[in-house]
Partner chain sequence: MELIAKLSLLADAAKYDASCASSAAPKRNSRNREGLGASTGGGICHSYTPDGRCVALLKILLTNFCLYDCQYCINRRSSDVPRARFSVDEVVRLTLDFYQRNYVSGLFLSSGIIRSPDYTMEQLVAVARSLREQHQFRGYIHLKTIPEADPALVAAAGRYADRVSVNIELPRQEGLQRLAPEKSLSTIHSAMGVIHQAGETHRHATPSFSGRKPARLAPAGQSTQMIVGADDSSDAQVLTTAENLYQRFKLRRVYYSAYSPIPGAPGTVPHQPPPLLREHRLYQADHLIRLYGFGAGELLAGTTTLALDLDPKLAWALNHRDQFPVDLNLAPEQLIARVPGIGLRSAQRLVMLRRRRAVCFDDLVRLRCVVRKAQPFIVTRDYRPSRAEPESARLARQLRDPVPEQLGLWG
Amino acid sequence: MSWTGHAADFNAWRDQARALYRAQLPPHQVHWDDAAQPSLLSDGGNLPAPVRAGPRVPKTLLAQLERAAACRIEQRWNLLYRVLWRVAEGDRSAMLAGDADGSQLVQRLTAVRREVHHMHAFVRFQPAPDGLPLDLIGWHQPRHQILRWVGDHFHGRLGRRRWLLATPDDGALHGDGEQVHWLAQCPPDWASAARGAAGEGDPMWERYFSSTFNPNRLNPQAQLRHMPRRFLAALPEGALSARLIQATRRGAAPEVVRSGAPLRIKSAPPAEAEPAEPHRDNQAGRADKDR
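Just the structure block for this chain alone, the form predicted alone, nothing else.
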């Protein structure tokens, strides 16, 4: 017997995984796909009848599985079911980094944690345009589905202001001053305003970024490790950063680089034309002198 599971989110996967475990269907008899992209092998039938109790696993594992489910990767649900099955059967090595499945689980948790850090660091809110019931709007393009993990962070920093953080394909977060709501479908005018504000210049922020830029410690490679290039277009300092690096490489003085003033590159004077045959001319000159 085999079965195809469909899961668009963790809750849908968890309910089906529990039923499949109770039906005693091992991982090699189950194929998972995203509900948004149904498999051609989809049977579309009801869940199989239970023959035993549900899985008993540590709460920490459920938390890890839920967080790893945010990682956008092909076949993401298959790994989660294998780990769940093995741990429920008493094999807790599936949770360890030294195990083949555990290693993949740890890698996904690391990827999600890193993407959460990126969203904390690289979201720049802008004042909302007139006509919207919002104070601030922001736009971010995360690699993984991490919106639910960042709501408390921004809620704690923005206080009672009304804000929106929109993404291209993972809905949006909306803070109404009291609570944070996840919007599966962001209102089109809100999403359009947030997308349009991404990357807009902000004189105050650019002045701050310029004043803290230290050309003596310029290391673009290290900077890209902490600030991936894919985020630069949505940051107000994205274009400014490139100009500062260029000014430093051209040898501008630190105070000029920090000021953000346009560079004046002195062009080199044209080289004097050298005689085509200097040796022969010198010989001719010496001959004239002798006469």
Second form
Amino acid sequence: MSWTGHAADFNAWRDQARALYRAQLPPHQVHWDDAAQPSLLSDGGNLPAPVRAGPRVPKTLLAQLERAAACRIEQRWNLLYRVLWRVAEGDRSAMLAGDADGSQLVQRLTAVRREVHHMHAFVRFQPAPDGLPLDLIGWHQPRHQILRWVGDHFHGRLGRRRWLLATPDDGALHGDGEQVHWLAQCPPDWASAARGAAGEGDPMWERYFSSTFNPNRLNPQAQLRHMPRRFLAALPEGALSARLIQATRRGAAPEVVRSGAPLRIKSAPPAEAEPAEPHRDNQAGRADKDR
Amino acid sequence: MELIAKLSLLADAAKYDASCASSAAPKRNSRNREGLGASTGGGICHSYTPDGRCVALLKILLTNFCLYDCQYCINRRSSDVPRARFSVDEVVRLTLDFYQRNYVSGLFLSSGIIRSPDYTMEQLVAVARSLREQHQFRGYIHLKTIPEADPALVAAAGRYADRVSVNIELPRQEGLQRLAPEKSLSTIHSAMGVIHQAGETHRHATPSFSGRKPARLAPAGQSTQMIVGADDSSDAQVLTTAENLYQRFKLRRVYYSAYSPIPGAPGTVPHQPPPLLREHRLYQADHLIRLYGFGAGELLAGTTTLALDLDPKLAWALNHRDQFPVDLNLAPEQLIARVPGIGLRSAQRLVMLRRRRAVCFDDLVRLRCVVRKAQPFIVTRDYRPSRAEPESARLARQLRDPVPEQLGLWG
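Same protein, different state: after the form predicted alone, show the form predicted in complex with its partner chain.
And the full complex, kicking off with our chain again.
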């Protein structure tokens, strides 16, 4: 007997995984599909009949599986069911980093944790335009479905301020000054305001960024190693960095570099070729390659 | 002068200080409270400039006017840089604005010495007090402390700041005497002592009836910075000084800043920077001293200079072949962490794994250890280095990091 499971989110997966475990269907007989069935209810009715109780697993595993499920990759469920099965059958090495399955689980957890950290770091808020019941708006594109894990962090930082943090495809978070709500559908005028704010620069920030940069230590590789290009490019400092690097390589005076302004050159020499940077976003990339 | 012009000058003047940590503060948040800001205990780097350094805090000077004439410093009184001064309120507003836009996690404020050390210190404390008391700011604050200021003011800084720091700048008194005549090692040490003592007093304080201790001064501890390559101090002198400071004053961090030649610098300081790789090796060695339990003497093994082409742990292992190979299935965790290519976290994971089953070679690959470096130094269930393992000198040639030519020239 084999079975195809369908899960669009963690809760749907967990309910089916529990039933499949109770029906004693081992991982090699179960294949998971990322898309939900049109009707979960009728699908639930078709689940095979239980032949045993369980699965009994440590609470920490459930939390880990839920976080790993936020990792946006194809075929995200097969590994999770395999780990669940092995641990429930008493093989706890399936949770450990040295194990073949465990190391994949840990990689996904790492990718999710890093993406949460990236979001804490690289979100930018702008003052909200007049007319909206908001003080600050921000726009961010995380690679994984982690929005719900950053609400507490920004609530803690922003106190009673009213803010909106919107994403292209994972809804939005709204802090109303007292609580944080996850909005599956962001009101369109809010979303477009947030998207618009993302492109706006701030002269004070750009001046600070250029002034705190030390041209004597130019090292764009190190910058990209810490700040993946996809984030850098989405922020005003992405274009600014390119100008700073160019000005430094051309030996511009410190006050010119500090101003962050584009270089004006009368007889333009051929533009210096940027060395090709390898794609540095390794950690998240690793988990993506996992199947 | 416009605010943006001041920001330009006073951020530029502050950038030679390498410290940027925003970690180790007690957990705080502003959920459903007036005010702004949180600290989670961990640090956040909000951006990186093209020199590869992180932006975690708004790092500025209150003013770059200065009475002192430290030769390595761009703000020395004999330097002809344009000068500016922020008002207390301007710094407060900038901090709050940068914070709520999520550019930074707080403020790192330092200053040139104006009028007197006490007056300058009072101004720095005034900024922190305004942020904390008037604006209920709960983000991170790091204040630079002026060693010559009244100890009561140093303590006041610790009341509002998470971290305070006194920069030692040069590891030896001779260097300071020559390059920073207004500074002295003993004054610097006594300022560090004031902060250290406050921490100790808090540690031994008896909780009140309600079980609470009084708030700790500078709860994220203190740090310092040493400039590398402005005088002729060796790596051994730098690391021994650092080790000494860690032991004596329980510093959280010593930062190393490769000397950046300053436009119009006097002839007393070099015109060439030291190799940046030297700074990197010092950080690696410092890391091994702080977290891995290595002694500075062990890492240097009789020499005065760290190798540029080998990381210090590998260099140490090559000098101590008698202690290897280490059996990953038997050795204590601390010893596994001393193997090149295996970090603290991996050592911990290997020990967790071997409680379930024997560790084999492929586990290291899966743990993403640097197998190339670890290989000659380990034994696993299915692997043992061959008896004909090359001697250390040959191994060193195989495992060394390529040193960029341009850096080699400066070395």
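Bear in mind that the values here come from a model prediction, so they are computed numbers and not experimental data. Each form is matched to the other, and the largest set of C-alpha atoms that superpose within 1.5 Å is called the rigid core. Positions refer to the first chain, counted from 1.
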query	finding
Flag for residue 55, CA shift 2 Å or larger between these two forms after aligning core	no
Large Cα move at residue 64 between these two forms, threshold 2 Å, rigid core	no
Cα displacement of residue 244 between these two forms, core-superposed (Å)	2.6
